[in-house]
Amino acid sequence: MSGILNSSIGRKFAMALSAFFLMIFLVQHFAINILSVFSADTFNEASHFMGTFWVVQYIFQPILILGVIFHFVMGMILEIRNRNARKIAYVKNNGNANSTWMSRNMIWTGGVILLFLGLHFYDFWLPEINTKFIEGDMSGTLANGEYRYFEELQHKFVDVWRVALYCLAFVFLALHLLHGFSSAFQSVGANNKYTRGLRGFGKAYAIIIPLGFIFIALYHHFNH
């Protein structure tokens, strides 16, 4: 792994598998944060099974905060590295006309989604994990009886300023895949008669999926 790493294809190819890894987690946290949209119920036990069932909280979980370090880390090395190689002054060449705004802007995309995983983590994770381990109640439920997930979720989006932030970051988060998921198909090599296809498929799912979530913290803003 180590011989991988130390190598600029090794590097942009462990970077591309992180990504990966990361957009499929995406679409899995979007279809169970949309089920808070047409059911309660039903949001609250995909919630629950996820929130307790061992796999997920004991192998799934330490290997998707993995996933998010190693992609930052690895993506802040190669910014470092590509920037140290830029070191003539390209007078003829034109950056604007050569790459696009997001391809120049990963560093700072990425960035602003880092900073929106703190907090994140501060409204959602941190709460769970100390109700959880720290409290000792894997019941997830309310005084009434009934479970939580659904109403703690409807609080975090309450206050505007919070609303306005997460869509703010899932913009960026639109911004950061619309070149990173070509970026990624590419560095594995994936240039073949699909690369068209995939191209039209990595915009739509880099537009999609962040509306999506900003449509469900409006949703929730809206209508708690």
The other form holds:
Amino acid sequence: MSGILNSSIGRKFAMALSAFFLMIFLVQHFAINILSVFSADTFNEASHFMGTFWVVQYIFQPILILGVIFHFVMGMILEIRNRNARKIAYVKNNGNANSTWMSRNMIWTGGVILLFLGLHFYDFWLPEINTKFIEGDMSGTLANGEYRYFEELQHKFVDVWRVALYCLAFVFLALHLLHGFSSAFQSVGANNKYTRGLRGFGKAYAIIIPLGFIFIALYHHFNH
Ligand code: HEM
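Would you mind giving the form predicted in complex with ligand HEM, to go alongside the form predicted alone above?
Now the complete complex, all chains and molecules, led by this one.
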């Protein structure tokens, strides 16, 4: 593994693989969260399953967290190496000539997503760990026997500032994904007759998923 990560192509390849993994996570995260718009009970059931099934808790969750850390650290390394390799800095106001704003600012859009994750973990993940492992309520039920997930979700989106911060972060997520998707395909060498179709799919993904998250946040803000 360290051999692969010692070469520039190896590092880009590993970065792309971690990106695909996170993109798959994002789809499943969206699929569960969108349930909250249609049925509180179904959302509760799905969250309860994810929150208590040992494979998810003790295998997928640690892999996911390592995946996020790896993607972040690797992104920093690639950025620093690119900057050092680029002896003469880009002429800033001529940047549009050969690259997009998104491609030149992946480190910043990624940084905003990381800040969002800090807030998001504070909002949802820490209370979850607290309820399950500190208070010891592994089954995740309220006093009246119902699951608590939907109620907690709605409660979080009452505050207009939190909703605004979340929505802003989702816009940055879209910008990050707009370049990230095509860049990741480039890094794994998927430059063939499917490229056009893949590019279209990547653009759709990068816009639909963040828009969907914006919809969920706004929906719960206006319907509680
Ligand atoms: C409206 C949008 C969103 C809602 C309502 C939401 C909701 C949640 C909830 C309820 C949890 C707690 C899961 C648990 O029980 O541990 C969670 C965890 C998490 N969310 Fe989100 N989320 C949203 C958007 C996002 C986005 C855009 C990302 C990534 C950029 C993200 C990344 C994560 C991660 C990494 C976790 C920790 C997963 C784990 O439990 O291991 N979320 N989210």
